[in-house]
Each structure stands twice: as structure tokens, then as C-alpha cells.
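Just the one chain here, the form predicted alone, laid out as C-alpha cells.
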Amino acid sequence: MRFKLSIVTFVFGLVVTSAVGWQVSMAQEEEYILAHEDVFGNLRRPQVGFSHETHVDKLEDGGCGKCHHAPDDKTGQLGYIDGDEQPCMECHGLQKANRIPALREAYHANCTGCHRDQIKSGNLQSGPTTCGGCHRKN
């Protein structure tokens, strides 16, 4: 009987494990195009490729919240809501409104921004700073 029991659980968690990670696995593309042409319009500079992957990996503190945010109903603090990842121009537009910045000043802050936080807490192989080191042409 404990036998039995012992498989029974054992299945149930695998399945469970399995159906977590799948549903995970879907949320995100691993490898994806920032360009949004629908909202900028030709671009000046190349699209960029984008590797969730890669950035998941090397999240640390905060998580999947560096970069998916949306406002506490409660507070109106930006904060991490497990589950309701949306995509950034959800709420970010082409252009600033109210305290809610462009998207394209919204990916430069946040890219950039955690790329340079990354080299002054001494991670000397973060991504890339400049313009040119996403922007890249083929």
C-alpha cells in the first residue's frame, strides 16, 4: 500500500512539475526582435535581438521584475506581478504620458540602466552601454 502510495505521488509530481514548466517555458519567447515598427515606424538604427534566456540566467535580485512591471491598484508602486507579464508596450506608448515614460526611453533606461548596475557592482561582463552594442547591423 505505502508502495502504491509512493508512485501515485511520485506521478502526480512529475505531472505537476511537467505542466509548471511548460507553462513557463511558453510565457516567453527565448530569442525575440525588439523592433516595433508598427510603433516607430522605419527605423533609424538596426532592431535588436533579444534573448530572454540569456537575461533570466543572469537576473539575480528582482527577477523577472527588472524588466516586467506594473502598478500595485493598492500603493501605484511599480512592482512584479507573478503571472501577469505584459508585454512593455502595454502601457508604454510612442510618446511620454503623464509620469509613464516613451517606449523607446522606457527599453534604453532599463537596458542600459541595469547593463551599467551591473559593471559598478564589479559584473565587468554585462551588456552592452552604447548605442552600437544592441543596435547592431547583421
Given for the second form:
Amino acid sequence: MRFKLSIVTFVFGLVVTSAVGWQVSMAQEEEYILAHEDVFGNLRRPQVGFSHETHVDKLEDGGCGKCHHAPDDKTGQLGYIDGDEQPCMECHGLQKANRIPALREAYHANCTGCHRDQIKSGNLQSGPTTCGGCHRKN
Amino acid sequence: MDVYELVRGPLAWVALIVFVAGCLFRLLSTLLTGKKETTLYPSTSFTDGLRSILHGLVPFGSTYMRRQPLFAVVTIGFHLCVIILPIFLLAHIVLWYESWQVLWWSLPDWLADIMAVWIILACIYFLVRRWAVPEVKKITRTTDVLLPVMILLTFLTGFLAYHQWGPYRPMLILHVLSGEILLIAIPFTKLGHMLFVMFSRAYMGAEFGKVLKAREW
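Since the one above is the form predicted alone, can you give the form predicted in complex with its partner chain too?
After this comes the whole thing, all chains and molecules, with the earlier chain placed first.
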């Protein structure tokens, strides 16, 4: 009896530890606050709440590259490199550099651009497209 | 059907095209279909025309501005703000980038706020003046009330939307819509004075200066 219980406890502990470990290793939070005062200085609009989880659910497979687009070492083409998901500001700074858009422009183009495309193609439940839709004053 | 997408997309196209084409049409038809005056002393004078335009632009240059100083201050501020604010407002610039990938300098937000409030108060001043000043009331028609009201609505909804006071999406949609109505109205209403004031001012200046050898008010 005790042996069976310890087996069950061990397996249970293993499962829980793996789940927590998986979450931690994926480094995803429930909702990110996109403010970037380190880049923008004083913010001119309220900070944006971004749910990574919602976007992972909506975009399903192959959608990660929509945001996590890194240039390929050889070809320079933008694409998704599994395991190399950097935050946006790693490449996008305050000002435009070479052909890399500035951080604000990159956010707007990527976020509202996608949401507007979604709405135009019929998915009316897509994300916000207005200024205050994302920059919500709470 | 997303209303914001409608006003942001197709209606914006319509407003801009009607505005540009309408202004071109009004300018060309006015300049090209004007009759050559059959008088002994034709009054074309570039220097007199230019002098008159500058005289009208300089604050407190013209006699009316000197006689009505408060009105002069209100309207000079109003005109400066109403031209500068829509072009250099950050929110508008972000939209231009979203559509055309063009970007330019933006006003600081505190200054944009002051300019918007000036315009709103100026519109209220103009409307009250239309009712309270007898010589103005006598010549006031519907358009003279409707246009300041439209301008007031546009800047008020924009101001409220920026501060997110009130229901945000409807406020924003109303703002875009009233702006589009204003754009369409400019070539076909008294707001067209933005196109023509130079010409009428130049004509008056040339007429007074070259022919009558006098300065106009």
C-alpha cells in the first residue's frame, strides 16, 4: 500500500515539476506590459497590455514568426527560428536603423496591421485597431 | 462590418479625393472663368496685391483688427491652431505612417491640448458673437452657424477621444467622421476662403493701390 502511494506521489510530483518547469522555460507571462520607458523615455500614451497567451492561441502553428521574425544568418531573410524568440526591442530601437523600422512603428505596423487585415478579411473579433484600443487609460 | 474600418478606409479616401479635386476645381474655375475687367485703368499690380496680403496677415495690421482686439487675438490663434494642429498632431502622424509609411515631427502633447482647447473656445466665441453682436447677427445665415459648429464638434471629439473621456470607440468614429465632413465641405462652402482669401485680398490691394493710389483698410 505504502509503496503504491509513494509511486503515485512521485509520479504526481514529477508531473507538477515538469509543468512548472515547462512554463518557466518557455518564459511566457499571462500578460506583458509593453511600456519600454528605457527606449521611449516619458511615455506619450498609456502603456499597452499584451496577452502572449491569447496570441499563441489565435495564431496556432506557424504564427510565431509574425512577431518573432529574426534575420537568417546566411540569407538575411526574416523568418521564425524556433528557440530564438527575442523580444521586439532587441532589434527595433528608438530610431529607424538601416531597414529596421523604429520600435513604435514596428509595433503599430505589426499589431494594428495584422488586426486590420483580420477585420478586413471578415474576422470581426480580432484585436484592437484604434489608438485607445491598445493604449487603454485605466 | 466594422464602422471604424469604414471611416478609416473608404470614407477617408472619399474625403481626401473630394477635398483635393474640389479645391483644384474651385481654384481653376475661379481663376480661368473670371472675366477681364473692361475698365480704363485695369488694376493688376503684383506689388500692391502682395502688400495687401501681408497687411491682412500681420496681427493688428488692418483697422478692423485694431478696433476689435479681442476678436483679432481669438481669430489669429484659431487660424494658426486649426492649420497647424491637424498636420502636426502625433495621432494623425501615426495614422499617416500606418497608411503611407511617411513620418514627420509632432507637437508635444501638452501644446496640442492647449491648441485644441483654444480652438474649441474660439468656436464658442464665434457662435456667441454671431448672436450677440447686432451687425454680425443681421448678416448671419445658417452656414455661418453650421460651419463653426462642425469645427467645434471635430476638435471637441478629438480632444475627448485623446483623453479617453466618454465612450472611446464611438467618440473616435465621430471625430473621424466630422473631420471627413469638414474636408468635403471646404471646397464647397465659405471654408473655401482658405483658397481664395489671397486672391480677393490681392485684388482689393491692387484696386486701391494702383488705381485709387490709396491704402485699403
